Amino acid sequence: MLFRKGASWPVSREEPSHVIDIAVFCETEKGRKVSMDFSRNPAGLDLARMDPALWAKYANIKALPLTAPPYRDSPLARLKAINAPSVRWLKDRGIDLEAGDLLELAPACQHFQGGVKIDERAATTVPGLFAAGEVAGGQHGANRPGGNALMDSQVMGKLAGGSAAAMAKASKPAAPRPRRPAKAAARGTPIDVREVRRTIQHLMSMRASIKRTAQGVKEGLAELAALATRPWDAAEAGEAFLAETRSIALVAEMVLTACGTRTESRGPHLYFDSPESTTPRPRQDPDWRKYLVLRRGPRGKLVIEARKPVEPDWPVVQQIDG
């Protein structure tokens, strides 16, 4: 791994995986970029005294001697003996590890923590709505098990089609809505709708993913708030694109106020003092062991409230952190 010649990462003791993340931010954020070599090992690795346990989360890697030659010498030679169809894939979309190319690497978001709130109906609190999957939020607190995304659109997918089923069967046509008067026109020049899009989503990357600040956060607030002051011109891109990109304008929102709310780390929320700091800070207990409920107050501000999670009633087998 190529990282800038001289740089220093504090270790986690608690957690150690984090620091790389942490890394990786504050070189892309500088513009620079971060690659993985795997034509030769990081100085100073010694595989004999790295834990075997992470060699056994692979089926065929108890047959391999990974610290005799080859594969102690060579991470291209282990990753082909681990996950040869990765090097496959990545030399089918022009990357080709055997001939010397670096792999660039950038964090991504693999899994939203929060979302609509729902009953054990997978009911939403707007009549007629339910919800199911990752939009659905509060099953897991700060961390996902690994598999349970697909779990969810599964279990809580059968409950809010069923429950969605016997409603509709149950319920008679509902008389139209009135409509609400349109909102006051945004002022100014108009702006692209696809720009707005592409703002918003490099703004929640450099405020609101790996490394989270009160000042990143009030700046990615008022970054939003200047884009609201603005029309937005959906001519090209088309009304659907805009409804979609006021949808993520409008969770962009929610998930910076709590981003803000929450002043410790917790799961993958890593929060710091500054945006100079690389250590977070450390979890609070028993103070933040809570969940945020975000919902629209008097004239449209957002009001938030912490909420103690409910103890489940039966015997709790392993613990789950958050």
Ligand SMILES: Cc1cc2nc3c(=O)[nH]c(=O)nc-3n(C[C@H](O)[C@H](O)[C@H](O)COP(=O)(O)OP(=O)(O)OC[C@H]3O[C@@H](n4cnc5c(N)ncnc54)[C@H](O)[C@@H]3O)c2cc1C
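The structure displayed is predicted, hence computed values, not measured ones. Positions refer to the first chain, counted from 1. The term rigid core refers to the maximal set of C-alpha atoms that superpose within 1.5 Å between the two forms. First, how it differs from the form predicted together with the ligand.
The two forms, fitted on the rigid core, differ between the two forms by 2 Å or more at the CA of residue 47. With the core held fixed, residue 69 shows a CA shift of 2 Å or greater between the two forms.
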Given for the second form:
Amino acid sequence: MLFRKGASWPVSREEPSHVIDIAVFCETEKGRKVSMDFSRNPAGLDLARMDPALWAKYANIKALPLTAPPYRDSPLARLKAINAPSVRWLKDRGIDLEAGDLLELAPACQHFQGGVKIDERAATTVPGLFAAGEVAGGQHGANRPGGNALMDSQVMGKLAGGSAAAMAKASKPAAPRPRRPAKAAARGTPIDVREVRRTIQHLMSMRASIKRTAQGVKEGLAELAALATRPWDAAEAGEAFLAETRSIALVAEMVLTACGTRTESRGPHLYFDSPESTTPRPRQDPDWRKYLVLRRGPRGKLVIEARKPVEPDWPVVQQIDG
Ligand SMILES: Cc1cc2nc3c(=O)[nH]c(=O)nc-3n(C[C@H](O)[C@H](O)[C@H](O)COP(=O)(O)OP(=O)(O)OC[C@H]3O[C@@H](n4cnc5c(N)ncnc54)[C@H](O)[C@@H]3O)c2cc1C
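Cool, the form predicted on its own is there; where's the form predicted together with the ligand?
Time for the whole complex; same chain goes first.
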């Protein structure tokens, strides 16, 4: 792991879990594996240096004497006491923590903070299209308080459903639209659209996940542009897969463009000066207390605009991962 003695581990005090994300990402980026070993405490872990208030709070929540043996000395004992089903669940899938098996880790997307812009009725700017859940953006600001995806999916889902039903009742069935003529075919050797999708997934994992840099964004956009110059072959994968991959490519372009525009760190967006750096730039208030809106402009070009959010007049909720 990357926890070197004397390393200036970065990150704002409010979001210390990013230190682990960055460390894991840096290792996997180099092609190495990161695993959790539940058989012993991490080397160098000095529990005496941990904030006693944190221990007390945790012991209180779980009603377990976590600072006493065996919990103090064994991550597996702690895990079994707190979440025994997870140990059984992993064993059923071939990872036996009790036998000393290691649990491999990798960064993954838990929630997309942005999304389709909606109004208070969950309506998008496309008439008749409503969005709710994770696909709808702008409800959480730069970060999502733990558990708030429920608000996305249930509260906004109810609103979206109600709005869509009201609109449907008030509308006449639309006449079918003529199909738009297909775009001019790209040139060059066709590439299997499944390969296109894998390439986009990989480039987004590398350029737009934990570590974002100007160089990574530039290279990612260039890779996307290169893919777009070749015809995408959907003979095996089918038209639906092709259409979805076109949308994925568009979203990837939008995300990379937004990542490159916000030259600070905020919430889960961590922006670094170089690919080698392990310390994200700090957040830059008041310049970047803004959110970004992307749309298609003249001749299909992406237009990006920074807007000021409505300032809440209630206390801001602290982020808790979840
Ligand atoms: C590991 C992990 C842990 C999480 N933990 C928490 C947590 O503790 N608390 C919390 O609040 N949130 C958590 N989240 C986030 C939360 O689970 C999601 O934000 C939420 O489930 C999103 O719900 P959704 O209905 O918007 O989207 P989804 O659940 O993604 O539903 C979209 C559905 O659309 C379907 N679909 C896609 N394309 C098509 C198509 N073309 N035609 C028809 N159907 C289609 C998909 O199959 C899917 O069923 C977690 C997420 C992850 C990944």
